[in-house]
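Below sits a lone chain in structure tokens, taken as the form predicted on its own.
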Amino acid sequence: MKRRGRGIACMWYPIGFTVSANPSAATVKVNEDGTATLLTGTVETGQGSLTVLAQIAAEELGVATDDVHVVSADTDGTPMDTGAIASRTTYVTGNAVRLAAEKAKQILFETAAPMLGVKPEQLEARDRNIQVKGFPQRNVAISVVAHRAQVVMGQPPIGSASWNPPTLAMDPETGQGKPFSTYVYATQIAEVDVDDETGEVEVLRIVAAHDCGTAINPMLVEGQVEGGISMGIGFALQEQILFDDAGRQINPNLTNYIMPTTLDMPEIKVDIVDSYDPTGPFGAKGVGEPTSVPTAAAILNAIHDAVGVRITSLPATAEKVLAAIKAKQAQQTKRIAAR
């Protein structure tokens, strides 16, 4: 008989390295046609980071994302980046990109100010124009300003910057400190069916609420959460490295190392919490690894809610769940007989 249960799990997760320096650097140059080139040492591994970094640069410069050409991952020609690890790219590299774009923008403002008869601090960059704050009709195209900055003023609009998360080492006496600059938070709820005759677990639905600061690209955030949940389901129910007595792995390929497929995915509802981190680029933090942290715990709590057994080792295979159910039934029978 299938029994339904629900489970909840919450998590908090730090962004970046523990105390250790993990800086990023970036260079942004505004071209004479009004486009921009962003140089970053980070890599794109499918998470959409280069799109997000281009969006950050575009927002700071007042141009469209399509106007930003990203050059990345060439350690010979791009600035240093600690890496696409520790869920740090949007937060750390994004801050470096924003600062670099800001420096390039300041050169544009200094060039445009006499053209518009105002001071640089009275200007803003929007819609591919440099315009006077409060008087958008007084404007000049960024392409015109960039050309003038380079060929007339002799100061190409190029900005370079680096950023390292501010942390404070832990005091060995008190345990006080600030090992991370910021944290992300999430809650996930899983709904499962458990067959109490076979131990088979079917995940029906997962609702995931994630606070990742301001979502620079909500669609990418939603995709990352869904991908993390997929990994979490595999972690919870299927994935396990097996070894023989000699220490050799006996399931080294995808024919016998079981992973979830699209057919194993449940209904997923993602809620991006409306939040803002003042230390992040435009309020953003990160969303990478934390997406899969609460999934397994939520599923195991749902199993307990359905059939009353607690699985304490992963994965929660049908064999483990059935053995736990039988052990519980045997214990109940023993207690009844003892009365």
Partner chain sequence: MPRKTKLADKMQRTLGQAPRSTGELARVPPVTLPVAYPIEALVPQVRLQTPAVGQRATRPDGRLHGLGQTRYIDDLAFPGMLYAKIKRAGIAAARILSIDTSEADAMPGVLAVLTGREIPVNSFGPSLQDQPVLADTQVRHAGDGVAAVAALTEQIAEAAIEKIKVDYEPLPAVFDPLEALREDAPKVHAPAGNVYATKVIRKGDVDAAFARADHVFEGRYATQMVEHVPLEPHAAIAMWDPNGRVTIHSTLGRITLGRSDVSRTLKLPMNRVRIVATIVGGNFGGKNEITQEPVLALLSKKTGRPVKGVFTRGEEFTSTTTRHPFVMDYKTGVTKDGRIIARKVRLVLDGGAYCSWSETTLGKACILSAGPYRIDNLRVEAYVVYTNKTMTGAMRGFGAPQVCFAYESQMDEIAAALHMDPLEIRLLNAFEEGAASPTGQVLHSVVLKASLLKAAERFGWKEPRS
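Since the structure above is the form predicted on its own, I would like to see how the form predicted in complex with the partner chain looks, so please show that one next.
A lone chain is what you will see next.
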């Protein structure tokens, strides 16, 4: 018989990593037509980080995402970056990109100020214009300013910057210190059906409420959460590298190493928790890794809720769950017999 259960798990997760500094650098070049080119040493590994970085540069320059073209991942042509790891790209590289864009923007402001008859500090960049704060109708197009900066002023609007999260080394004796600059928080709740005759677990739905600071791109956040959950389901129920007695893997293939497929995916509801981190670019933190952190714990708690057995070693395969259910039944039978 199928028994339904629910389980909750929450977590915290740091952005960036310890052991050593992890800086990022970036260069933003505003072209004569008001479009921009962003140079970054990070790598797009499928998560959409380059889109997020383009959005950050665009926001700072007051242009649209499509106005920023991103050149990435060439040790010759792009500035140093610690890399696409540790959920750090939006936060660390994002801060570097924002600072680089700010520097390029400063040159635009200096060029535009005499054109608008104000001081550079009185300007802001919005909707592809450089405009006077509080008087948006007093504006000049970024394309005009960028062209003038280069061709008339001889000052191409280019900005480069780097950023490293401020941390304090941990004391080796007590572990006290500030190992990370900031953390994100999340909760996932899973609903499962457990077949008490086969031990098979079906994940029916998962709700996920994740904090990532400002969501620079909510669609990409949702994508990360859904992907992380699929990984978490595999970790919870199916995936395991097995070794023989001589230490050789016995299932190094996708026939015998069972991963969740689209057919195993539950209904997923993603909520982005309202949050703003003043140390991140436009309040953003990160979201990549945390998405797969609480999934297994939530599913295992749901299994316990459904059939009353606690599986303490992952993965909770059908065999393992069934053995635990049978052991529990045998114990109950014994108790009845003892009466």
